[in-house]
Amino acid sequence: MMQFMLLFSRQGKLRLQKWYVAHPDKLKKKITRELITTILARKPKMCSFLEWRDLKIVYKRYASLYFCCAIEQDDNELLTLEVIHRYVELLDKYFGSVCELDIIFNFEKAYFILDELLLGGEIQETSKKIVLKAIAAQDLLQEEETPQGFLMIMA
């Protein structure tokens, strides 16, 4: 079971966090400060797994955003990088070649295509294209609720 997803910037500023096992806040910064700075400092070309404390740490680089998961020591890493690598083409076909920018002014976008994609720490859902149905369902709920008065103010 997944424990817990960061998102975070190549300068180590924290976009995205999904937990799926309860620590109290303290330690979550912790926990994440100190996996930034673990894998910032390593160099491109080595391994995207490490073994972190009683965990299995997998991460990926793409483009200005690291994507990094925490699994249990029994889990499978190739697995867990084909999810990140879901989660990545989710975002991508949603916001047309998502960049660090989307995630920062849409990141309850990201949170609920995570949601639809994963449930618990484990994958929920597989299609592509029932997860991308279902946000399109989201999003037209979500213009339907918002008062066209109000639309107008903003504009």
The other form holds:
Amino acid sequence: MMQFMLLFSRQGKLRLQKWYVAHPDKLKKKITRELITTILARKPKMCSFLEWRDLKIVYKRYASLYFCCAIEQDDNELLTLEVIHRYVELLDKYFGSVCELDIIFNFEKAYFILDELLLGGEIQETSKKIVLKAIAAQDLLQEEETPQGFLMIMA
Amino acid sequence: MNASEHGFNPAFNMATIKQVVNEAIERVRMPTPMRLRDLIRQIRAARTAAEERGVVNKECAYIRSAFREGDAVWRCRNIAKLLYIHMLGYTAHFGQLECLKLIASSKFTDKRIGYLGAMLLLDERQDVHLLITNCLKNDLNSTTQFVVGLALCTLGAIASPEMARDLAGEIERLLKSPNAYVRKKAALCAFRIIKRVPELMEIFLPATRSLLSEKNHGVLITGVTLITEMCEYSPDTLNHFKKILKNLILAGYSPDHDVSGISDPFLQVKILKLLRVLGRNDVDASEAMNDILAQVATNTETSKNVGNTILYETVLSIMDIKSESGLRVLAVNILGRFLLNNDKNIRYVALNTLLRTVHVDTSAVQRHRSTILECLKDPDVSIRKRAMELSFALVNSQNIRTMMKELVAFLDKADPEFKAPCSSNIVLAAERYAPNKRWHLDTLLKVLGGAGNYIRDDVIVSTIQLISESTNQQSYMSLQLYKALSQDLMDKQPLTQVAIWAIGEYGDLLLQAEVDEDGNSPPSEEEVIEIYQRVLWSPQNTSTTKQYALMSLTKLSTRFHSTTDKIQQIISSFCSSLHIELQQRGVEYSQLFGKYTHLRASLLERMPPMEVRQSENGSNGDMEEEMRSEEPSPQHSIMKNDSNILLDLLGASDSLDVDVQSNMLNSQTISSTNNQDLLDLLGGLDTIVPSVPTSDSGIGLIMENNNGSIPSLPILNNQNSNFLNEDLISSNRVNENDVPTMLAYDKDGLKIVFSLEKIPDSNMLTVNVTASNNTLSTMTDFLFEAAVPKTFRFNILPPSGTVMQPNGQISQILKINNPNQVIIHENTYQFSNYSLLILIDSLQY
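Okay, that was the form predicted on its own. Show me the form predicted in complex with its partner chain next.
First the chain shown before, then all remaining chains and molecules of the complex.
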């Protein structure tokens, strides 16, 4: 089971954090800081895995953004790379060639997409199409209840 | 987007209009808060951290006041801003209750952000959980699938045991929902609930069964995840899953779930993992899945990462179940092929997996030795590290020469962080498998040269001991060491110390040494003295090295003839050394040239060959084979219950009784302390009992065992002579920083090593206990206990952990104090007086 996922920039700024285990806020911050420094210090030639406490850390860099997942000992680290890649593909499809700024300004959307791909640290949907459909349908639901058009008339 | 496009519903629209009008009025009354987008822009525009803090604080103050006034219109926007601020590392706990209010709202937008906030700001420790449980219950009954989805997702992320209990019934109902979107989420929620509260599994069993016959991949994969969690209890799902896997591989193409031409790798991996759980410890089940695993292993396309992902999972499953030997060889060969892969991640995974299986399938792994050795040259440091560990695991008496050649070459070029472990491992391996003394000595010499100053002290001690033991190699070794010392430009302290020791001890043999294979002839007395001058005056050398050198030089004065005056001159120059240790030696040794010159020759005689240590493994590899055959395989030990393991531990002590008794002859104190130890052990057990599940039988066994023989595990005692030997050596040079180590326990893959350290100017001894797990399985509930005689005081500091992963370590510190200075002999620590008892509590493999 995945324990948490972090997205951070090359400058070490946290862009997204998803925790599937309960930790106090202080510990979360400590873990985040520790991992960001460790991973940023690694050279590009090094492999994408590292052992950290009793977890396996799997990370991959896409453009300026690092995607970092912590998985348990009996999880498949190669598959985790595929999960990360799948998430990037989904972001890419949703935003249309995604970049770091999209995730900064629409972080809630990035969370929504992740929540349709993973639940409780496990994969819930392996079809890209179904994930994107679910997101689109929920976005539509939101737009329908935002009475923008109506307000414009009032104003 | 507007109402007319989506069909006209008068009731709905009336409500909407009413709401909109209300909101519009609110908006006029309240100033419009900053938009999320603008806040992010402002924060990003801040040039300094202080400026950023300023923006955040201002906004937080505004949000707080908005919350206080109960502003419902902008709550959603405010929470969204707060979540962004929270991500930057600022505290945002004051938003927790507002998140709950959002969740309770009827608008989907509010719920969406509210649940997102709940997942980020709350975790299962929060008290507000009672409130959220009610909200979740409502939403789980919603008619909108997405609202149910949000609630399920949140429950999956932050389910506490109480929530799990309260909502398990709802989840079970949703597991049977006709809607696949809800069903898959419910399955993962059930998975999380069972993880938190395993007793709740019963409720889900009937509904889960139907998930097996799903067509929808989303539901299927979540169902498989759920079943994997459950299936330790229900092995009869095996047959069904065999069929699904076969269908997946053979029917193949479903473009929707495709990754680089492989049908749903996520699902395949999950199913392989499930097979692994089903086949573990079950011969029949393993037999049934042999074919299917072989099929996956041979039919999967491996040009891309996904293919290798599936192969990797297949290999893990093959290794974990009771598969036939042919299949295991196939698995090891797949890993062998991985080692040649261009992708560094795949190489890393292969080495890691081989490392876990090397003890089980040694011969299969041996076949890939050359590839593994190639990995020592990998540009990736973590791959090199794994390759090094694996290489050492592969060394045996047949391949020691070739392996060591590669490893010594690796040591020469290795990064500093590798040098210490690598050199210690080479020394250990050489000790175990050395084909002859000359080769062993040559190897040690290469280690001293290659590892420079990164060598651990034990290497120096064991090298000196070996030279002392091998009487017919001493002249050869002193020449080789002389050569190495004279060519050493790096001031390698360990090498210098060993060389100086050997030259001092065997100076006469050095002068008569035969010309060696490289044509080096023995040096003249003057050349040797010159080297000593260099060593003694070089500022790079530590005072310990110089102490070695002074002692050695004094010894040379009786072995050399023409240079005695020169030697005396050098030594007396140290009478005024600023370093007190060196000055003391200078003064003392000078006396040997003056008033007591008649004593010099007899005082400085050559040391007798040091006793051969009771090395646990002979110098050939045969014993190793025997030991291995006795080693229970990890699978075997999993089936043992706790009491068996305790029995095992006590059984281990039986074989040591002989040593204990022989030790009693040596030291009279032991017999009196042993009784105490018995009490200590039994007393100690009382405290352990609660954590042993099958405590009754366990205790019974211990008592039974104790009646007959001297009880418990004074495992250390048979090592005493070894330790004292080492101490003798080090008494040559008064060196308080020297850290002797001893192997306290090594059985069934559990190894405990003590390193002892006397705290200068006190009666304290610090014992650093390092336990390492060399099995393939995780050891849990590690508990180390020790006892000392009553005249001593001691203190066990908490261990670094209680769970040891395979290859993991736990360290712990014991501090022993001898306040009355009983029995302690000057500088020698009589370790035999500390009867340390070890009891490893319920090792659950």
